[in-house]
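Only one chain is given next, in structure tokens, and it is the form predicted on its own.
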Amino acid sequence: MAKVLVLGAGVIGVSSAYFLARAGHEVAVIDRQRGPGLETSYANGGHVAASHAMPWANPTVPLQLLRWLGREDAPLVFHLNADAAMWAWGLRFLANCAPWRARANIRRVLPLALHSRAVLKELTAKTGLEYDQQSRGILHIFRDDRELSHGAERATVMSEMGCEISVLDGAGCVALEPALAAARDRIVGGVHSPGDISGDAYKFTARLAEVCAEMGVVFRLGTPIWRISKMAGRVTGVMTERGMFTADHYVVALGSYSPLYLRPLGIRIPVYPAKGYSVTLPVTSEAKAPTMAITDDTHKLVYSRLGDRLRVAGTAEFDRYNSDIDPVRADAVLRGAMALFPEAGEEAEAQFWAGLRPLTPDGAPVIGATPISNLFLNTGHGTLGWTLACGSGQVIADIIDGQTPEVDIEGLGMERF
């Protein structure tokens, strides 16, 4: 048994705590806030799918980009500015637009993704955990011909991989989801994904995190972390606020802000801050809301019903570690919720947030061992933090135990860049 201590108490930190402790480590995690899954996890869309597993970085992007420069709405915009890492980030997102590229790191992300689903359900199974959970799969629903055929090649290459997924026409959207009847019109049709599923992020780590705190691990919330320390090629200790903390391993899962803490140990990795927008409404009526996943690929949106609420987010806004909500583009998110589905909602009660995403370049995660012996990585997962929590934490959990994952991680790890 070693004693590992896990940098981050969102949804990745706190996989990852439960897989060590699982392992029979002595786990402690340490984070600033004041309880788990307070940043990035917070108020995500909610949606564990490894249909996402198409990257960002993608062959429609580029065109896409040129259509929204000046929008202060557009789904994706780069805040211009002298910060030299966002440069350098943005031309590796732009060389992974290329067809092969994107199909490469498709092929590299999917089985991470399908395990972490397989994962979950059966961390659910055992632990019994309630978190406004859906199992009716999620639909991407699209508004034209060439969206429509670009999600159908998507969809072919993902279903060669082991994905469950089909093509729907537009009744055959509205005929699995009824609340988009309003909409009908608009859609031309869609993929649906029987096997992915949604829940609230943030109930989730919460009450993982309390499981974990039944197996022993201990939480140091509230606990600003200054610096990690290095001698000799091992970390020595996490120098936080309220002093010093060692252990034998350590696992950074800082999410946005593990570059900043890696750099002056000699370790870069392109992790580049992502802001996301959501909105969390009340349900006013249950027949115009939806009662199962939804991803609009156009305005790059995802809906989950999540109890009695509507939670909608997505968006990417490219402005350095600000996370603070621009009205403009939070209202954007709630302007097409409420296209979409009009009555679904109390409008004047929506509750809005922002929160950065760690996106990596290619849309793949960074999970594996560093040039430093005893410290490992679990960062980078982009919008994917919630589909793919699960089985990167059980990986990583894997990795220091010295055995092979059950899934292949080729291709993740940091040597990569």
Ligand SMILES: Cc1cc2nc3c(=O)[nH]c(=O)nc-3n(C[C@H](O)[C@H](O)[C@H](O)COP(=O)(O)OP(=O)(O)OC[C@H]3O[C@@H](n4cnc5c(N)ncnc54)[C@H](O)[C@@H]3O)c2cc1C
The other form holds:
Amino acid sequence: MAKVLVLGAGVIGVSSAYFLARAGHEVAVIDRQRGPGLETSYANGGHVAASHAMPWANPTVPLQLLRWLGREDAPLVFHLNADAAMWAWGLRFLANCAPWRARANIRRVLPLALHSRAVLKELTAKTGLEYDQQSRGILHIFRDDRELSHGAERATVMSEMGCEISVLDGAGCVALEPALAAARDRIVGGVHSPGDISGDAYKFTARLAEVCAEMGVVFRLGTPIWRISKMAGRVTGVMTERGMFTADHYVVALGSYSPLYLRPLGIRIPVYPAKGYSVTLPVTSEAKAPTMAITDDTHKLVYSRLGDRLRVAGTAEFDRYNSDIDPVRADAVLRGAMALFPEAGEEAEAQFWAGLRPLTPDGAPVIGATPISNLFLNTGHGTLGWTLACGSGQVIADIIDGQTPEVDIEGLGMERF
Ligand SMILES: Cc1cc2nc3c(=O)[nH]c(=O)nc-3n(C[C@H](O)[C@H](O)[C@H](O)COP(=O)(O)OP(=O)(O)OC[C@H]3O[C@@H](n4cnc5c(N)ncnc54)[C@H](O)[C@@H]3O)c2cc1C
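Return the structure block for the form predicted in complex with the named molecule; the form predicted on its own was the one displayed.
Below: every chain and molecule of the assembly, starting with the one above.
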């Protein structure tokens, strides 16, 4: 049994702590917030979606970027005031849009996504955790034939790699989700991944943290980290506002902030914050609100039914670490939702939120060992942190224990950069 300190209590840090504790380690978690899951894991899209394992960097993106240029409400915006790190990151992102790289990147992420989904289902059954989960799969809808044919091509690639996906026509989509009836004339078809699930990542994180605490994990909340100290090739401790904390092993799960604390140690990983928005509305009409998870590929929005709430999330904005809510972009998300599901929810009670996705240029997380012998990374989960959380937590516990993970993690380490 070793002492392990996990830095960060988002969905990734808490999942790591759970699997480390389950393996018998003495675990502590440090976070600056007053509770777990209060930053990027707070109000995300809710999809646990192996079918989203297609990275953002893919061959359709460069043309879309040109079309969206200058539009304040575009799904993706680069701010010209951004820093050199963003431009360097952006060039790597564009390089990953080449078709062969995009395919290799799906291959990198999909096995972990499928595994993680299965581990989440198993963990849910074992612990009885409730997080407004639903398991009717995820339906991706398309509004023109070209998009549908891209979607169907992707579905074929993913199916070949083990993710069950079927292609539907417009009527098939409405049969699966009757709340889409109002938009029937705008939907030409869709793809459905029946094994995907959805749920509230924050509720999951907060409740899993309670399970962890019952297993003996110590949470040091309200504890901002200042720096990680190193001597003779080993981490010697983590200096915080509340003093120094030490352990045998350290796991960095600081989301978008991870690179800032790794750089002084000589470790550079291209994780950059990609701001996204969500809007959560109380459902006012059972008939008009979807009950299953939906992805609207045209508007790059995802929908999750979380109990009596409807969550819609999306957009990406590259603006350093600024997590302020831009009313134009937030309103674009709400308008998109109201156009697809009119009268589904109470607009006047909409809750707006923005979070910073810790995104790598290839869309895959950074999991594994570092050149510093007792320092490990579990970060950079970008658009898929909730999807990949349980698998990544289990994998990092295995790596620290010197065990071979159950899932292929080829190409997920920091050495690929
Ligand atoms: C709009 C939006 C929609 C999304 N939708 C989905 C989705 O549908 N499905 C999906 O799989 N993923 C989705 N994601 C992505 C997912 O939310 C993230 O990948 C995930 O939350 C990242 O988790 P994390 O634990 O790495 O980061 P975080 O949740 O940000 O956790 C990092 C923790 O580190 C702490 N920390 C940082 N710096 C310090 C410091 N100096 N001292 C102490 N503590 C510190 C923070 O307080 C935080 O709690 C979405 C993201 C956004 C923004």
